[in-house]
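Here we start with a single chain on its own, the form predicted on its own, put down as C-alpha cells.
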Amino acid sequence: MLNFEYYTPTKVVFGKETEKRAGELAKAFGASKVLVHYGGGSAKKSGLLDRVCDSLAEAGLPYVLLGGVVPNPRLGLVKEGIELCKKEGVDFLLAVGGGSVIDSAKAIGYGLYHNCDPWLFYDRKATATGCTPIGAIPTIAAAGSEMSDSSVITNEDGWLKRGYSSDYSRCRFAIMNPELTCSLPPYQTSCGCTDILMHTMERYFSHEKHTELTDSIGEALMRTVMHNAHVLMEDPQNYDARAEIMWAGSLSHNGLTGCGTAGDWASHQIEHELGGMFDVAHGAGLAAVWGSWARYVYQEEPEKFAHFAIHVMGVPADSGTTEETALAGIRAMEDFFRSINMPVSLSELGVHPTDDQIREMAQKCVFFGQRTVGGFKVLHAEDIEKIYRMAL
C-alpha cells in the first residue's frame, strides 16, 4: 500500500426536501451574494430552482442566475460568469445541476479568485492558491464533482477537454437529495452509472499490493451500482435505487476508492478526446472504449483483471486459466454495459473518426508529446491509437 492522504471536508445534507436548506447553508458558509449557476431548462419545469432561489431569499441572500452549462462545459461560459460575478460582487457559487454545472462553477472559481482566465490552470501553466467557494445541488449521480478536487472544461478554441484538480475547488456543501434524479431520462441514468463504475475502475486497476480494504470497499460499490442500475431500469421511480447510486457516486470520485493506490485514467483520457471532438456523454464514451483499453493492458497483471471478474463481475473462480477468466471478466463487463444500454464500441456510439481525427486525438491526449497516460500499462500516442482502432 502506498502513502496517502484523504481529504474530504465537504458538508453532506442527504435526503428527501434537502435543497430547501440551500439558504441556510450558503448563509453559514460566509456568502453574502450567490451566483445560482446550472444547466438547462430541467431544473427551471422541474422547479428546483424556485426553491433554490425561494430559500436563498429567506435567508436573506441576494442572488443571480447563470443557466447555459452543456454537457462537457464549455469556456466561452466559465468566462461569461466570471465577469458577471465581478460585476455584481457575488462571493459564492451555488451549483446546480449534474457534474458539468459543478466543474463549470469551479472553473468559475479559479477565474475569479485569482481575477484571471481559468485556463491557465486548466493547461497547466499555473497552479492555483484557492477558489471562490462553492455549493453543489446535483440532479445526477455520475461525476461525483459534489465531493472530488477535479473538474474539466473544454476550450472552444481547438476543441481541448482538460481536467484540473485542486482541493482549493472541494465544495463547501453537497446537497444530495435522490429525489431529483427520479426525472432522468434512462441513458443519463445509465451514462451516470457507468461514470460512477468508472471511477472506481480508474483506481481499482493498480499494481499496489496488501490494498484489501481499499479493493474491498471499491468492490462493493461496483456491485451496489450494478445491482441498482437493473433496478431502475425496471422502475426508474424506485428511490431507495436512487439513493444507493448517488451515494456511491460521491464516494467513488471521493478519494475513498483509491487510498493506498496509484490509479490509471487512461480510459478517462481517452474518452476526454472522444468528448472533446465529438461532444459525446461522458459515461457513454467511457463505456465505448473501456473494453478495448482492459484488453490492450490486462496482460501487464491479468490477476489482476481475474480477481476484478471473481469478486465484481460474479464469473466462477474454475472457469478457466488467470488469463481466460481475466477476459471473461472483460467481456462481463460490456455485457452489463449492454444490458444497461451503453455502447461497447465508437460504432455503437455513433462516431466513426477517420485516420486524421484518431491521430489528432491521440496526439490531444498526450498533450502533443509532453506526457504519457495510464499508470496499469503506460500509454504513449501509438498505443491510444491503436485502443482507438479496437474500439471501432
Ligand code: NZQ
The other form holds:
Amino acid sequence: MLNFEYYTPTKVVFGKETEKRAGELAKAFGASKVLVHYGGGSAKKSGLLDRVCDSLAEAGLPYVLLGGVVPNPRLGLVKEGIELCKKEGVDFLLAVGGGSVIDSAKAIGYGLYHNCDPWLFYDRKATATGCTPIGAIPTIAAAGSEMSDSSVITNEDGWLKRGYSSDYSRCRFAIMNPELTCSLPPYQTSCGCTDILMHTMERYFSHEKHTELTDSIGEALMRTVMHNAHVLMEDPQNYDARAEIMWAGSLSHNGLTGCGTAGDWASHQIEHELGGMFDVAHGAGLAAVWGSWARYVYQEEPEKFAHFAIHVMGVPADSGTTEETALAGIRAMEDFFRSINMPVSLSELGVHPTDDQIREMAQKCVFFGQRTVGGFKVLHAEDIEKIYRMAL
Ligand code: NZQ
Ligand code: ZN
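Show the same protein again, this time as the form predicted together with 5,6-dihydroxy-NADP rather than the form predicted on its own.
First the chain shown before, then all remaining chains and molecules of the complex.
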C-alpha cells in the first residue's frame, strides 16, 4: 500500500427535500452574497432553482443568477461569471446542476479569488493558493465534482479540455437529494453510471499490492452501481436506486476508492480529448474507449484484470487461464455498457475521426510531448493513437 492523504472536507446533506437547506448552509459557511450558477434549463424547469432561491431569501441572503453552463463547460462563461461576481460583490458560489455547473463554479472561484484568468491553472502556468467558497446541489449522479478536488474546463480557443485539481476548490457542502435526478433522460443516467464506474476503475487498475480494503470498497461500489443502473432501466423513478447511485457517485471520486493506490486515469485523459474536439457526453465517451484501453494494457498484469472479472463482473473463477478470465471480464464490462445503451466504440458514439484528428487528439492528450498518461501502462502519443484506432 502506498502512503496517502485522504481529505474530504465537504459536508454532505443527503436525502429528500434537502435543497430547502441551501440558504441555512450557505450562511453557515460565511456567505453574504451568493452567485447561483446553473445550466441549460433543467433546474429551472423542475422548479429546483425557485426552491433554492426561496431558501436563500428566507436566510436573508442576497443572490445573483448566472445560467447557461453547457456540458463540457466553457471558459467564456467562466470569465463572464468572474466579472459578474466582481461587479456584484459575490463571496459565495452555489452550483445547482451537473458536474459541468459545479466545475464552472470552481473555475469562477479560482479566477475570483486570484483576480486572474483561471485558464492559467488549467494550462499549468500557475498554482492555486485559494478559491472562493463553493456549495453544490448536484442534479445528476456522475462526475462526483461535489466531493472531488477536480474541475474540467474547455477553452474555446483551440478546443482544449483541461482538468485542474486543488483541495481549495472542494465544495464546503453538498446537498444531495436523489429525487432531483429522477428527471434525467435515460441516456444521462447511463452516462452518469458509466462515469461513476470509471472513477473507481481508474483507481482500481493499479499495480500496488496489499490494497485489499481499498479494492474491496471499489468492488462493492462497482457492483452496486451496475445493479442499480439495471433497476433504473426498468424503473427510472426508483428512489432507492437513485440514492444508491448518487452516494456511489460521491464516494467514487472523493478519494476513498484510491487510498493507497497510484491509479491509472488514461481512459479519462483519452476521453477528454474526444470531449474537447467532438463535444461528446463524458460518460459515453468513456464507455466508447474503455474496452480498447483495457485490451491494450491488460497484459501488464493480467492477474488484476482476472480478479476484476471474478469479483466485479461475476466471471466464474474456473473459466480458463488468467488471460482468458481477464479478457472475459473486459467483454463482460462492455456487455454491461451495452445493456445500459452506452456505446462501446467511437462509431457507436457517433464520432468518426480522421487520421489527422486522431493524431491531433493524441498529441493534445500528451500535452504535445510534455507528459505521458496512465499508470497501469505508461502511454505515449503513439500508444494513444493505437487505442483511438482500436476503438473506431
Ligand atoms: O444543463 P441542464 O439543462 O441542467 O442539462 C444537463 C446536461 O444537458 C442535464 N441534466 C443535469 N441534471 C439534470 C439534467 N437533465 C434533467 N434533469 C436533471 N436532474 O444533463 C446534461 C449533462 O450535464 P453535465 O453537468 O454535463 O453532466 P456531468 O455531471 O456528467 O458532468 C460532465 C462534466 O464533468 C467533467 C466532465 O469532463 C464533463 O465536462 N468531469 C468532472 C470531474 C470532476 N470535477 O471531478 C470528474 C469527471 O471525471 C469529469 O471529467
Ligand atoms: Zn469522469
